[in-house]
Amino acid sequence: MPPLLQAALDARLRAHAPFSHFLVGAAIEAEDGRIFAGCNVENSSYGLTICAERTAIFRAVAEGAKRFTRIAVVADTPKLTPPCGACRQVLWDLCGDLEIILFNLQGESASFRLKDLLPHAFDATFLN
């Protein structure tokens, strides 16, 4: 298993989600081959529940991590699980368009870009 999925799949058994038993897991590599993981957190307020991709990138950011390759992503769900739109717009802003890996525990995978899944992105250069 690559260093970079078995970090995923390791988070995932962390994350806590008491309400909706939907437990994600995703971990991102920087430039330098450093991995974050991180686990969606939830809170009785849905709102400020925090997904497992958000947690990972922050992560990496607290860290000093500033430039990413690659992020994967494990749930176990029939079909892939991308990321929510909060997380693609942060992935976004944080690192460009990087290569996000979609996992799923029957071992079904799939590789896309960023800009594949979030097209027309809003991002700073529409503040100048």
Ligand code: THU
The other form holds:
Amino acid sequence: MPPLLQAALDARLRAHAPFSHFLVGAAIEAEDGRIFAGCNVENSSYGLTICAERTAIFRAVAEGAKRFTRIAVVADTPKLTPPCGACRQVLWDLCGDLEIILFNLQGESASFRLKDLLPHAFDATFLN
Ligand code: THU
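Next, report the structure of the form predicted together with the named molecule; the form predicted alone has already been given.
Once more the chain from above appears, this time first in line as the rest of the complex follows.
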């Protein structure tokens, strides 16, 4: 099992999802090779829930990582679970055109580029 996928699988088991019972794990790889994992962390005030992908990228940024190559996302769904719109926007801002690898517990996987999942993205270049 590649370390990035293993990190996402391990993180999924740490998901705090008492409301949805939908466990998600993510692991992002920095250019320097470091891997940062995240899981979804739900809240009784539902809107405060944070997805696995954002947990992983925020953790990476907090640890000083700046450039990223790819993120792996795992959920237990026959149709591979993609990042939500909010996570796509956050990843675009912090990572640019990242590779996104989705997989499930059956070992099925698919790879995408973020620019294809979030076309015509808004970002800091519009703020000048
Ligand atoms: N969730 C993620 O963590 N990542 C995704 O890509 C999709 C959704 C979480 C948020 C919430 O805790 C649960 O899955 C159900 O939406």
